[in-house]
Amino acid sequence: MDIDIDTVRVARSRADCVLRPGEAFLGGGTFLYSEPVPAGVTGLVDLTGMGWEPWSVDGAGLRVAGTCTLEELLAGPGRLGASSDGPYRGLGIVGECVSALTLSGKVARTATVGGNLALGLPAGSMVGLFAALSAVAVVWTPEASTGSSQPAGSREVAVADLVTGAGRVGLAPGEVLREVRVPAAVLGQRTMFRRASLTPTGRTAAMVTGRAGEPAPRITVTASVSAPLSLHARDHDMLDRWIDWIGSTGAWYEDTHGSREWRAAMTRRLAHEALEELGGAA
């Protein structure tokens, strides 16, 4: 592993938080470890010296910061979840969301939330958790000492329209995610999880995340697709419908992982369990 950068800041608090020409955000490295640095990439803002608290939960619902690690998300939220007919039994995917990624413990300890969701990728489960969950990220935008008329502030987007392709995220530079919210009313409502690789340890191709609420149980595709899609599916007949739909739009992703064609007839049969699963009409 060699990281050719020049500088790593520390950021402590927001003001640390605006980015200086050639830097960009740390989470919990990773991915960035694994991979040679983006051109142009020449300084680090570490934002685990922020010192969020990893997760909340209060009458508004769930809380989860973008430094939060997988490992810590597994020991609170989805152990909140871990009771199928408690108060939080919607967080019983956690689990097998963060198993999906196939990590070591080593990474679990350090790999975060806000950087899973930020790299954009396919197989990056966080992405059909949150979504699953109709989450929110809020997203702190750069100072105006940046360049932006604007003040310090922040926006919302809701994590499903937060990836918009392979890679792609609705992140503007210098802009960060601070927290993913989840809302108190989806904590009590029964979810499923779904997925199918190539191999028994490999790369998600699919995956399929469902929630049970009103107007009908809601069906998020991950993995199989560039960017997440969800569906409130009234019937199995409107859900063929909608897949049908996705193949027609040319939305099937497709990698030495899985071919469009395998990822779109596993995607079919994962979202009928899923249906199925949580009581949709036949």
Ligand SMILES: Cc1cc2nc3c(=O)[nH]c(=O)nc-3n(C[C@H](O)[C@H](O)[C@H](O)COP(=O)(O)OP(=O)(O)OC[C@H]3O[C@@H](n4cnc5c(N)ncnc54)[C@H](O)[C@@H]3O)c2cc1C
Second form
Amino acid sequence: MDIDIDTVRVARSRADCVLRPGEAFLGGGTFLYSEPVPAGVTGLVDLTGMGWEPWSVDGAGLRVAGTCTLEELLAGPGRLGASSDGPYRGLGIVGECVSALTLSGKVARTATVGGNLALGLPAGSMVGLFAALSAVAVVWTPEASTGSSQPAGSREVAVADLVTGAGRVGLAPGEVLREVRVPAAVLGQRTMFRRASLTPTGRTAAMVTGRAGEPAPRITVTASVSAPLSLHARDHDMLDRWIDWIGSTGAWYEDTHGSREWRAAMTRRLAHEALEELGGAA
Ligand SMILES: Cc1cc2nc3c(=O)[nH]c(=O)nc-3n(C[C@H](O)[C@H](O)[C@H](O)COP(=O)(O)OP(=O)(O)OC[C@H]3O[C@@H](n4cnc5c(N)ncnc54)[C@H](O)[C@@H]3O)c2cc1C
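Write the structure block of the form predicted together with the ligand for the protein whose form predicted on its own appears above.
Full complex below, order starting with the chain above.
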């Protein structure tokens, strides 16, 4: 590991989150420390020093901090969702979504939800998880061009809209992914998960997450496409037409973990299984 940077600052307050020239945010570092330092980055600002509560749940719903580790997500919301008919059964897919990442236990202990979302990799299963749960990301925006150290405000963006392409995320320089919020109404809804990879422990190449609800089950596709896509699928015909449409837009993703054609076929199969399981019309 060759980490060629000059400084690491631990953020303790919001003012500390204002980036100085050459700085980038650090979550768990499992990606940043496994790759060459991104061009132009000379310093890191460690967000884990902010001391955010990893997750909380109340009448408004579930909040998960950007610094919540995958291990904490599993032990908290994942455990809440363990009962198949409880008030948090929508969280029943948390465990599968965490397992869909090809992480060792050691990496999962430090990798964060915010880091996974901010990377925007097709195999970033936190995207499929929170998109399926209609979560909104709360983003802290940096101060506008005044140079003041007082940060400005925040904005909200649907997680489904946050990732715009493979490794492309709608975060402007200096924006912090503070937390994701899952609305209370969604927590009790039935959800399901399917994934495919070329080998049993291989990187996720197609992932389908689904949620029962009105007006029809919502099916979300990730990993086989560059950016998440969702549909309220009334029936299997509608689902087929949508999957054909995805193909017509050239959106299927391809890399060493699976060809376009295979991912398209897997996605179609998994999406139909998902709709079946969620009780969609034939
Ligand atoms: C063995 C191994 C297997 C992996 N498998 C997968 C996989 O299957 N799928 C996958 O998606 N990834 C995978 N990864 C990549 C990575 O570990 C995960 O995506 C992880 O969730 C990243 O989180 P992190 O906190 O470690 O991010 P970091 O490495 O700390 O940061 C990643 C990026 O996000 C930015 N960032 C971090 N937190 C925030 C925040 N709160 N707000 C704004 N920007 C932020 C950083 O500036 C950086 O650009 C793997 C990594 C390893 C080492």
